[in-house]
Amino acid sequence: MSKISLIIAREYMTRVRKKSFLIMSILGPILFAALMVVPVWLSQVEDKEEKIIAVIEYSENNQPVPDSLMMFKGVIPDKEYLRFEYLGNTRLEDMKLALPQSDYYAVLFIPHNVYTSETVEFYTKKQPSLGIESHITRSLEKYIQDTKLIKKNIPVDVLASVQTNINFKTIKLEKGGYQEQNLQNLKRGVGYGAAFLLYFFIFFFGAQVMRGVIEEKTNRIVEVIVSSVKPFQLMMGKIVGIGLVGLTQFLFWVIFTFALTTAAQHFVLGPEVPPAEQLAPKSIFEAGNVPADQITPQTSNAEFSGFLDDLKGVNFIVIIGSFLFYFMGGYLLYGSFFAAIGSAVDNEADTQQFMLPVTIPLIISILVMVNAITNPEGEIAFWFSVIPLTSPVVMMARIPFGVPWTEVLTSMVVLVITIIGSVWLAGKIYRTGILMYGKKVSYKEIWKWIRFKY
């Protein structure tokens, strides 16, 4: 044991003493804060370039509608940055060519069909936004929508008291009562970002397990330390060894994550105000007294804040307790594998016929991650959450949901006892691949290799 310690210590410090290492463990948790504020912060940034917009109509004999016979003059409303101009007797194909050196920014042309076409058209210098697009067309799409009726002699008041939106909520039986189970697209997409994180994390030092065998095989340096330790003690010290990298990588961006988001919170939402002067009540706003435009960025503060209220109340002590166990599990499962692979080739370019079949499970687990976190307790979700090549993954997707713990402890327990069997299988391989240089081993080879007894 105190070799294989002694081969832990050499891994680890060698790793973590790199400049990559503490890059990468810096950048990781300001990518991750990024995502999380930067969509919330750009929400917020509003284009002040002031632009205005012609609007022209053709009536049913394709001729320019006079401004006093425009239908949709004022249906359009202006914003803080954006304005519509209503042009009558005006050519498209005029406003078109003097399009470039005048002072309009598009040229919105709304033809004589546009109730049968439901289709208008754009002349713009620069590609618009598509917020310019959805203002424009939800304005239309309301309008026409009511004249429709008013034709039908249906009131618009009638249509509008009979629209149902119907809110789903779920209430589960859980420990011998009913709970209302709250958050579950917050849920959906903890549960993916933990499972496709870990799916990264056993890949990337999976892969540096296997890439580290090959240089100490391909410089002959392994030739020099099979001869103080045992190829299985080698093994195992660089699987462990770069196992707690990993690991020590993870908790430093956990910890780094939480201090930038906390720190970014401040940024973003300003100092603490009082939930009454955070919102205008919504009396005012249905009095029509608050522009809409004006309330933009207290609401989306307001909803920033409400996305970190609904993050207390997922159970991230059992996410990040499940991540390590995972994230330890699958990586010595594959971990072991990558080390058999590379003990077996002289260089990488040797590792695609091997890799297939380790990727494959792994690539599988993702695409079963998607059913997971749409349909958790599953049967599909359920067995690929215990079948060990891919139980790490997509028990991962599954954690946040809350899945039973007789599950949950199965899962662990045939993952441990295949890890188990394949670092055994790998340790075979490595014993001797390692000292195998200059043939092409094929899987025959292995096969035999697995076999021999010493």
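As the structure is a computational prediction, the values presented were derived from the model and not from experiment. Residue numbers count along the first chain shown, from 1. For clarity, a rigid core is taken as the largest C-alpha set superposing within 1.5 Å between two forms. First, how it differs from the form predicted together with the partner chain.
- Annotation for residue 129: C-alpha shift of 2 angstroms or more between the two forms, rigid core superposed.
- In the core-superposed comparison between the two forms, the C-alpha atom of residue 347 has shifted by less than 2 angstroms.
- In a rigid-core overlay of the protein, residue 361 has its C-alpha displaced by under 2 Å between the two forms.
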Given for the second form:
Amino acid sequence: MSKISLIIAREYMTRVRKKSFLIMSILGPILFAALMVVPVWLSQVEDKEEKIIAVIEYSENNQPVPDSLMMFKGVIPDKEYLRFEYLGNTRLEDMKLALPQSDYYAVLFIPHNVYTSETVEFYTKKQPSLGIESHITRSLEKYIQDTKLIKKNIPVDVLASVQTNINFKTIKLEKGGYQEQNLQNLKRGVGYGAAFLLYFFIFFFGAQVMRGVIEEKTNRIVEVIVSSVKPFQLMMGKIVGIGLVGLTQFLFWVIFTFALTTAAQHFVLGPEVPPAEQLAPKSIFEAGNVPADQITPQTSNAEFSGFLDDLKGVNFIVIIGSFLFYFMGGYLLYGSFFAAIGSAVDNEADTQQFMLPVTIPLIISILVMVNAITNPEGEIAFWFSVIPLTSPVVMMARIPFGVPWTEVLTSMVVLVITIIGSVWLAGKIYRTGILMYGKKVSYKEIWKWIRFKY
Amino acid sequence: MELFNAIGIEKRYANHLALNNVSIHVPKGSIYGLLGPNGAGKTTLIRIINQITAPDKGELIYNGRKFKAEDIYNIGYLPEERGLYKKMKVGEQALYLARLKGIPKQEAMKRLHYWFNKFEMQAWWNKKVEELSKGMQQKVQFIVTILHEPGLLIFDEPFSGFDPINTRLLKQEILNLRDKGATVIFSTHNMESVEELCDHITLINKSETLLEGKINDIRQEYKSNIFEIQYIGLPENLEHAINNSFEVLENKSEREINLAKIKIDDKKSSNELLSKLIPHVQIKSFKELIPGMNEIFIKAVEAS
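Right, the form predicted on its own is done, so what does the form predicted together with the partner chain look like?
Below is the entire complex, every chain and molecule, led by the chain shown above.
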């Protein structure tokens, strides 16, 4: 085993065996899976409380309609935790008074002129959720539209045949005739998540390099080790070893997140998820007849399984592949800076003055990244994804939207060249700094080290 | 034949001169002591030998030629501030450092087991370094330093932090290493260990060499021709016998045997003194007083 691989193995093994690594490996994916599953889960949990809404209808003479004459009876289908009771011969004023003490969640008042005013009133104790509101309005709109059409003597079967549902699909045309479904929001989310994760990884593992270097320096263990290996080997061994820890962590996260999402899908939605296409909104004619308990679980599942279908539209192989490249690239670039800083100071408190120029480009990357996910092909996004100090984070945010391969290649080549330069520079600072003690180091001093000839 | 020479070393830090024209000549197979008060420049010199800092002037000669960067691999260095990874296990760490020195894994394990047995440290193998006492850590570090059997060993204050038993153990090991052919340079304040171990010394004070050479030569140089005589007979008889031809520094009765210290000047010999005394008192012992290193150290430093 060569000396540098011994160093890599030590750096890797001592970190991977730590409890904190195991905790991070498990907690990370749980957090990610939670980020995907919890919103869906919450939306379901929210309505677990049984809600009963009283529906009142008034006739032309502004009087309550008796039960038998209620036109809207059964128009709004019940949902799993939402029921509608159609009250005949009930005055709105009485209900309004009785509501606070009653078991009703709300009172829906349908006035006689609903066909012209297109307005209903909703009296409630609490702010209704958006789901309830849209459920009611959609059902009523549909019914009123159909009723109006029937009044114009359009037969029911014609009505059913003209039933149209427009799905808005944006198709982006690439050069070469290649088409891609555009799922802007999802891509934004993926881009943001990947870029932010990259930023976090670079910072987290870069700081570990720095701390490791400072440990060796203050321990004086480096004085013993430099009689066995060259300082450059020691530095690279540490950077590569910790980088592999980062990759391992990332792979764990990918595998666990995948496993957890699959498991969550299984438990939250049940084993069989119906394809989203079969759940297209139904017309009033079916909706009225379908028993409530059959339709309800499916509609809520549709949102989630639709989301999962959308996820399939994102090329995860490309995203994970680019993440690996840009993580290694960004990490090597910043890791070499962090190693140089660690070697130049005597303790962690002294790192402040040198940390600033390293953290600023990283923070700029995050700012530009936010811009890049809304405008992935803009000038700013382009340039900052080529400039090596910001390219890993910014390019990562753009990747899910599809970036021309020439741009990706340019960005990668520039990054690799910069890494060679930064590692060389860091090596020069490191070999002098790591053995220097008790000297307050300035930028001028470091410049002197860089120009040292050996 | 000298294994290592440092000639005319000068090292300047921002506002003070750490070493001024210091030279050492270390014969092969010898134990060489670097002595000097705190802050004299011993550690700076050791760091220069180990290529940790570069001298501003002077040169290092190894085996009769200019010191090369690779020669560092043939040096075992025990720094004064011990360097071990605190969170790493003792055995694992020792094995790691041994393999970094280029010893194959099997061989390293064999040697480590030998030394851990010898120093009765087997039980520490799976402990973390931070769980060990300072002295225990030092033993680990000592083993790691000598494990690759380097030709030149450099110990910076090897005995500090050791109890008398471990100090004796370590001294014995240093002598054993020398007998097996290693050359040892060590710095210390412990003059007793210098007398026991060293063949050659350098005394540095305030960045400059005060003394350098064979320890016996230096002690001879510092002797002042004083002889201690144990005798039976009256002290007055002794005074009478000498009759002012020698300087009597001390003359006292101690139970049956009396003791006198007499200085002989350069023109006379010890035999002349003896021949004067023999007719008058009965001589029990007669020996020249040679100063100890402690005395020489204090004398030399105070005189400079």
